[in-house]
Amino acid sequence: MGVFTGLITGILFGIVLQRGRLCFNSAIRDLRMFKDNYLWKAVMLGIAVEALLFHFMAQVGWIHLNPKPFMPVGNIIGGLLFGFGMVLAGGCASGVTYRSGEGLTTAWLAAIFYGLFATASKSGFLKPVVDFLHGPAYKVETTGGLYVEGKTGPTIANTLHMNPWIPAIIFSALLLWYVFGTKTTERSGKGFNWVATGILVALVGGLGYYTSAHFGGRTYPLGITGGWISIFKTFTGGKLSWEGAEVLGIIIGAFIAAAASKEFKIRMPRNPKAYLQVLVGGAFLGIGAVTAGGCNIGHFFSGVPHLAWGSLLATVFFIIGNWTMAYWMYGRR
């Protein structure tokens, strides 16, 4: 059941993901290089629904919020790197992963090596350095309410010990100021808005955090980095996971929303060299992710509406390395 679950919630994932043209990568460079907002809306607003939504499904029972640890030292370095990584290889964790269902064959590449590189830096050669680069990692005590019972990653709330309520909706609350308060950037093509975009991940997120913990044996809303590692290892015997089969069912939902929209082709980049530059990217995505504790989508997008410190400051940095080599590699010019 749990595999069937993170297929579905991945197939989803991934139709939403080709539709809205949604890429982390492309709305955190745009909006530094272009000044465009248009991408960068949509993740905001999926954000502010996805902290309200979260709240609401903990309030009535139906999950546990359950943050990642605050691991300063691993979200900055491992948030540069992955910076680096998505510029480098052309997309984000789940950027990469849906762009393989459209036929990218760069994306092909960086998908892969950020697989091997992730599942390297988790449990084969890499972990000596990854373990170190972690540093120290804290938690909280929590005595249930709308945690976990037990020790889980610190956020706001449960640091100040005041209702979770209160920081998420005061959060959700100055995100939809932002979102429909300023003005947008127009774009024009096929595929859903970036008001549709938000509100669809958010719900694709949502569901990620019922199945998941329902059926998929793990507390958290969807992820791509342990998705990766988990189709590798069974390479070696090991079980597909529900996060495995949600990335799996990003590559397929994105595959029949291409295809269906006339849009899946084979694609080949004019300059060989860019295979190389996308594997060097793909291992940065790999090492990186591994070393924040998240990639864009377990930090960015699941761990910043729990308000978690870990995954808050990780996305500072996740855009920092974005801003810096995007600059370097094309700002300059």
Second form
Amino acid sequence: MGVFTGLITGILFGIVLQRGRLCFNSAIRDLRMFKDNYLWKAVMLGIAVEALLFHFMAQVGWIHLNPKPFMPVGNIIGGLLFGFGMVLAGGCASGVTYRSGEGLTTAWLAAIFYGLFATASKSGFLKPVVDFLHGPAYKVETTGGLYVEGKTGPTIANTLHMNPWIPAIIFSALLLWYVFGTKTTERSGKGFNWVATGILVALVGGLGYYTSAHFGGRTYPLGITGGWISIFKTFTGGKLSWEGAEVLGIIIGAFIAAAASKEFKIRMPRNPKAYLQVLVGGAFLGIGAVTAGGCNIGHFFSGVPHLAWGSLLATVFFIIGNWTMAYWMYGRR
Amino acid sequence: MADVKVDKTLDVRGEVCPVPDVETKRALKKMESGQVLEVLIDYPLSKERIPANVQKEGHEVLAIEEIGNSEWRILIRKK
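If the structure you just shared is the form predicted alone, then what does the corresponding form predicted in complex with its partner chain look like?
Let us now look at the entire complex, which starts with that chain.
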């Protein structure tokens, strides 16, 4: 049931990512490089909806909120490495995963290296280095309520001892005011528009939280890094986890969506140097995600709606890393 | 739109995101006003983003034609 619900969640996620062209690398970079906020707004709307949805789901007892721990050193160093990696790899964790399903050969290599280096960082030859880089991890004691019982990651609400709804509502209201109250870059095409993309991807996030908590043995919304690690561990006798099945589902869902809209094609760059670049990028993504304790989906898309300090900090450094590398690669002259 | 005289062709099929967008911007910068740039592309996100961004900069998008399975040809006239 864990694998099945993970797969279904992943397929839906893959369809939305492909039809919405929802790449976080593009969303972050375009904001600065092309002064284009189209995808950024889809992400911000998704996070605003998720913040309300997750707290609602916890309020009615479907889930308990389980934010990630705060690891200041790891969030910063890993965040930067991951930010560099997404530019080099031509996509973030979810980006290289869904584009693999569209037939992008550069994404295949980036995704494989991302998974391999994440596995090596988690439990292989890079583990000592990554353990050193990610420094101490802090959790707080909770008395239950909307949160899981016992220790969980610190959030704005549980460190300031306030009702979690207060920061969640203020945060969502600010984001909603931003996404609907400011000018959005125009875009026409066959895909979902940014409003549909943002709402649908948030609903998939809620589905993921519910199914992983009830069937997957893991209380958290969507994730990518842990899923790739699980897939690589099956080669050495590991069992495929909910998250591993979700990642496979993303590739399948993106393939179905791309094939149905005649956007599937095996794409190869003319200059083979691009392959080398994405391999380096994939390695940075893997090491960065494990050091930071999460990727753009685990931290940015799933952790920020909890208003978890670690996810907020990692996200800031994903953005700084992305802008720095994008400027160095494409912005100069 | 096939009868438009193309001054420069940019083939960015298969390139990593955002190389097609960046190369288009750079090619336009080097061209003379009124000249036409042809961009060959196979990446859906850039196919939608390039026309939006060049229009924002004041260039004219003459056509977006499908030339094959997930392959497009974008014609842009420099302002």
